[in-house]
Structure formats: structure tokens, C-alpha cells
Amino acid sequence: MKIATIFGTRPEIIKLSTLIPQLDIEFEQILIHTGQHYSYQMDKIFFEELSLRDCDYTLNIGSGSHAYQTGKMLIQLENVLLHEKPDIVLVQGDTNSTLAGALAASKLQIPVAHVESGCRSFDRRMPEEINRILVDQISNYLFAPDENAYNNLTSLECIPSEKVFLVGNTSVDACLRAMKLFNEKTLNDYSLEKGKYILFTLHRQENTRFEELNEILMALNTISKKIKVLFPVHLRTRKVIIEHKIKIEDNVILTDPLGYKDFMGLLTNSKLVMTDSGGIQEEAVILNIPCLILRDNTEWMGYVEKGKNIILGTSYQKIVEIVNDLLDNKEKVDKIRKIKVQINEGATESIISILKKI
């Protein structure tokens, strides 16, 4: 069986990193990179660190509006799929690359397999939420990471249960693999001590408009008076900071985007993480680090309901109030760490096993 695996961003590369080598072993696999992320720090470094082979096709789509980016992908992906004639197209997550890959395949009557199906924030203002819903509706094999996602598909959206498979989360496999590669020297590179800094990331479109970004970063400046903050800055976020000359306090350490192994090591050694990333919410749970979400909702609501992750929102007052309370009360952080959440390895093997039966 020939499988075409389509992806285009840093999170997709990471979450597919354990699956891609196994697909190469078990099937004929074509790797298609849309080029949605294209800088070294957001792309090539992950292939190197995760020992992934070169892609068969790199489309070099680059940035642009959602319509422009997705449209260009559709045109080029259709050409590749017509040439390669795969039996299945596999996509991951909720990006424009995910949507374009699934749409191009569906229009050509090629079955679609969607890894990380069923995650919902229930906020259709988010482009990612639209992508998730559309891809799940046209997929033939839906690989759900947890029971919440499975129930969203089968109960709320009435997708036939025979198309949905509860396989677990490939992030677990990728994260545990990366932890074996971390070098403690990275802490020294940034003059950090274990458990004595916050890791902070921010990249979503709705948070990188000036008004929202300025409010969040003013809160970060206030928090940094109590504790060091390491802030790997996404290219989109850095552009707004520079354009509007947003002031960042000295106790906030700005870096370029980090490689996966270093980021995972810095995450596991942090006191807590503040982020708007869906992937980091998962990784924080896997590594048992309290995660404070800089959004009003999340597609990983199960972790919030269990008390493992906390929704901060984006207002200065609420961010400062909640974070300072955690910093001042060690027992509250300890309580979060003691909450047990089942983490299942083996999603990669489950997906391979299902695909072999098709």
C-alpha cells in the first residue's frame, strides 16, 4: 500500500516524527512538505534532531493569508497526488496544510487518514477549529487521541464509530523520545536553574495583534519581577514586538525559536509554562509541568477539567493574579503536579496496526 503523508509545520513534524519511520518500514511512503513553515528554526532543525529522512516533495508554499496559502497548496498537492496515485493520504492536526491535504485527496477520491481527530475548542473564531471540523468530516479513518475527542466525533458530530479509532496521542511517543536527547548544558547556556524559571511561548494569530500582545507582555513584565522567564520568540510575534517597540524587561530572556530536544528539556526543568500552543499543553501534561493557557478556550479541555492545566485568558489582571498566586504558594503548584492523568504510550504502533488491516 502506498501512503502519502502531508505536513507543513513544526508541530506536525514533531507529532509525526515517530510515525514516519514506521510507515517507511511497513508501507511505501511518500513524504510531502507544503513549506507552510520554512525557516531553519521552524523546520529543518526538527528533521535533523529527530533523524527524519528528506521529503520526496517540498512545495515551498511559504506564508500568506489563509485563502492564498490553502489555495496554493491545493493546486500543487493535486498535481503530486495525481502523479503518485497513493492509496491513502495521511494528515495530522489542524493546520492549513492539514486542510489542504485532506481536501485535495478527498476531491480525487483518495481515502484520508487524520491523526489527532476530534479535538475541539468549540470556538469557530479560531482558524484551527474550522480546519479540525472540516478535515474530520471528509476523513475515512479518524485517529482520536483521547476519550473526549472520540466522543466529540461519535456522539456530538455523529460520525460512524467504525471510522473512528481511539489510539492515544503520538505526542507522548515523540516527547518521551526527545527527552533522551536533552543536554543539561542548555540550562547553563541561559543561566537558568531547575525549577526557578517560567517557560513562555506565544504565537497564535489572535494573540499577536498589537493590543492583545501588548497586554499579555505587560503582564509578563510584571511576573518577571518575581522569577526569570525564558521566551523563545516565534517569528510572527517578534515582528509585532519590533514594529511596535514593545518593551520587554531584562528578567525576560528572549531567544530565537528552539529545537525540539532543547525545548523539551527546558520545559521539563521549568517551574511552569505559559503558552497559547495546543501541542505544549499536551507536552506539559506528559512531563508533569503546570501549564497556564493564554487563551479563553482550548481543544484539550480534558486536562483543564482535571485541574492539570489552567486557562489564564489574555487580560493583564487575570494573568498576573493567577501566576503570582502560584508563585507565592508552592503548595498549589505541588497540588497540580500530584494530579494523575493517564498517559498512554503506543499511539504510533496502534495507528500502524490499523493501517495494515486496511
Given for the second form:
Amino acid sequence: MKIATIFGTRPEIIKLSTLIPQLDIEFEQILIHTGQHYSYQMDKIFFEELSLRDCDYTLNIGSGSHAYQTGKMLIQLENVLLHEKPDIVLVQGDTNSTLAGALAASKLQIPVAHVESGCRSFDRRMPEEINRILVDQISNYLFAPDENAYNNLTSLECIPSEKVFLVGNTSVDACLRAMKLFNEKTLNDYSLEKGKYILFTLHRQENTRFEELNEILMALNTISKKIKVLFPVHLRTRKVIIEHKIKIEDNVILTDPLGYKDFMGLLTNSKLVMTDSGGIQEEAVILNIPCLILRDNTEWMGYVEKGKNIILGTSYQKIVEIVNDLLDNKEKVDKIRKIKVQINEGATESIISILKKI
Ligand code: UD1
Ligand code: UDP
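Next up, the form predicted together with uridine-5'-diphosphate. The previous block was the form predicted on its own.
And the full complex, kicking off with our chain again.
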């Protein structure tokens, strides 16, 4: 069987990193990179660190508005798929690359396999939510990471259960591999001590308009009076900080986006993580670091329901209140860390074995 795996951004590379080599072993695989992410720190660094092979096609689509970016991907992906004639197209997650890959395939009547299917924030203002819903509607093999996702597909959206497979999340497999590779020297590079800093990331479209970004970063400045913060800055966010000359306090250490091994190590050694990232919410649970979500909702509600992750929102007052309270009350942080959540390895193997039966 010939499988075309289509992806284009940092989280897709990471979350497909255990699956891609296995697909190469078990099937004929064509790797197609849309080029949605292209800067070294958002792209190539992960191929190097995770020992991924070169792609067969790199489309160099780059940045642009949603329609421009997705439209350009569709046109080029159609050409490649017509030429390669795969039996299945495999996509991951909820980005514009995911949507373009699934849509180009579906229009050519090529079956689509969707990894990390069924996640819903129920917030249609998020471009990712639209991508998830559309991709799941046109997918033939839906690999759900958890029970919430499985139920969203089969119960709420009435997708026939024969198409839906509860397999767990490939990010667990990637994360468990990467945490062993961390070099402790990285803590010294940023003058950080284990358990004495917050790791912070922010990049969602909803959080990176000037007003919203400014409010969140002012809260971060206030929190940094109590504790050091390490902030690897996504390139979308960096652009807005520079354009609006947003002032950030010295106790917030700004860096370029980090490699995965360093990021995993810095997460493992942090006291708390504050983020609007989807992937980091899961990784925080895997590594048992309390995660404060800079959003009003999340597609990973299972962890919030168990009390492991906390929805912080985006208002100055709420962020400062909740984070300072946790910093002042060690027992509250310890309590979160003691909550047990089941982490299932093996999604990669389950997906391969399902694909082998097709
Ligand atoms: C995209 C995904 C988002 C995912 C995120 C992972 C969509 C709609 N969004 O958001 O779901 O969480 O990737 O990080 O697909 N830029 C660079 N170099 C790069 C990539 C981006 O400088 O290699 C800058 C450009 O200014 C670009 C901006 O970042 O305009 C946004 O990039 P884009 O890929 O459109 O969206 P992300 O915010 O990265
Ligand atoms: N990540 C990384 N370096 C960083 C920030 C994040 O390697 O500086 C990793 C992180 O561990 C996770 C993934 O990138 O695996 C998450 O990507 P992002 O937050 O950009 O996207 P999302 O998961 O929100 O779609």
C-alpha cells in the first residue's frame, strides 16, 4: 500500500516523528511537506533532532492569509497526488496543512486517515476548530487520542463508529523518547534552577492581536516579580512584540523557539507552564508539570476535568491572581502534581496495525 503523509508545521513534525519511520518500514510512503513552517527553528531543527528522513516533496508554500495559504496548498497538493496516486493520504492535527491535505485527497477520492481526530474546543472562532471539524467530516480512518475525542465523533457528530479508532496519542510516544535526550547544561545556559522558573509560550491567532497580547504580557511582567520566566517566542508572536514595541521585564528571558529536546527538558524542570499551545497541554500532563492554559476553552478537557490542567483565561487580573496564588501556596502545586492521570503509550503501533489491515 502506498501512503502519502502530508504535514507542514512544528507540532505535526513532532507528533508524526514516531509514525513516519514506521510507515517507511511497513508501507511505501511519500512524505509531502507543505512548507507552512519554514524557518530553521520551526522546521529543520526537528528533522535533525528527531532523525527524520528528507521529504519527497517540499512545496514551499510559506506564510499568508488563511485562504491564500490553504488555496496554494490545495493546488500544489492536487498535482502531487495526481502524479503519485497514493492509496491513502495521512494527515495529523488541525492546521491549514491538515485541511489542505485532507481536502485535496478527498476531492480525488483518495481515502484520508486523520491522526488526532475528534478534538474539539467548541469554539468556532479558532481557525483550528474549523479545520478539525472539516477534516473529520471527510476522513475515512479517524484516529482519536482519547475518550472525549472518540465520543465527540461517534456521539455528537454521528460519524459511524466503524471509521473511528481510539488509539491514544502519538505525542506520548514522541515525548517519552525526547525527555531522555535532554542535556542538563541547557538549564545553566539560561541561568535557571530546577523548579524555580515558569515556562511560557503563546502563539494562537486569538492571543496575538496587539490588545490581547499586550494584556497577557503585562500579566507576565507582574508575575515575573516573583519568579523567573523562560519565554521561547513563536515567530508570529515575535513579530507583534517588535512591531508594537511591547516592553517585557528583565526577569522574563526571551529566546528563539527551542528545539524539542531542550523544550522537553526545560518543561520537565519547570515549576509551572503557562501556554495556549495544544501540544504543550498534553506534554505537561505526561511530564507531570501543572499547566495553566491561556485560553477560555480547550480541546483537551479531559485533563482540566481531572484537575491536572487549569483554564486560566486571558485577562490580566485572573492570570495574576491564579498564578500568584499557586506561587504562594506550594501545597496547591503539590496537590496538582499528585493527581494521577493515565498516560497511554503505543498510539504509533496501534495506528500501524490498523493501517496494515486495510
Ligand atoms: C500554525 C497553525 C496552528 C499551530 C501552529 C503551530 C494554522 C491555521 N495554524 O499557526 O494551529 O498551533 O502553526 O506552531 O494552520 N512564521 C515564520 N516562520 C515560520 C512560520 C511562521 O516567520 O517558519 C511567522 C510568519 O510571520 C507567519 C506567522 O508566523 O505569518 C504565522 O504562521 P502560520 O503558519 O500562518 O500560523 P501559526 O501561528 O504558526
Ligand atoms: N515546542 C518546541 N519548542 C518551542 C515550543 C514548542 O519544540 O520553543 C514543541 C512542543 O514541545 C510541542 C509542540 O512544539 O511538541 C507544540 O507546538 P505549538 O505550540 O507551536 O503548536 P500547537 O501544539 O499549539 O498546535
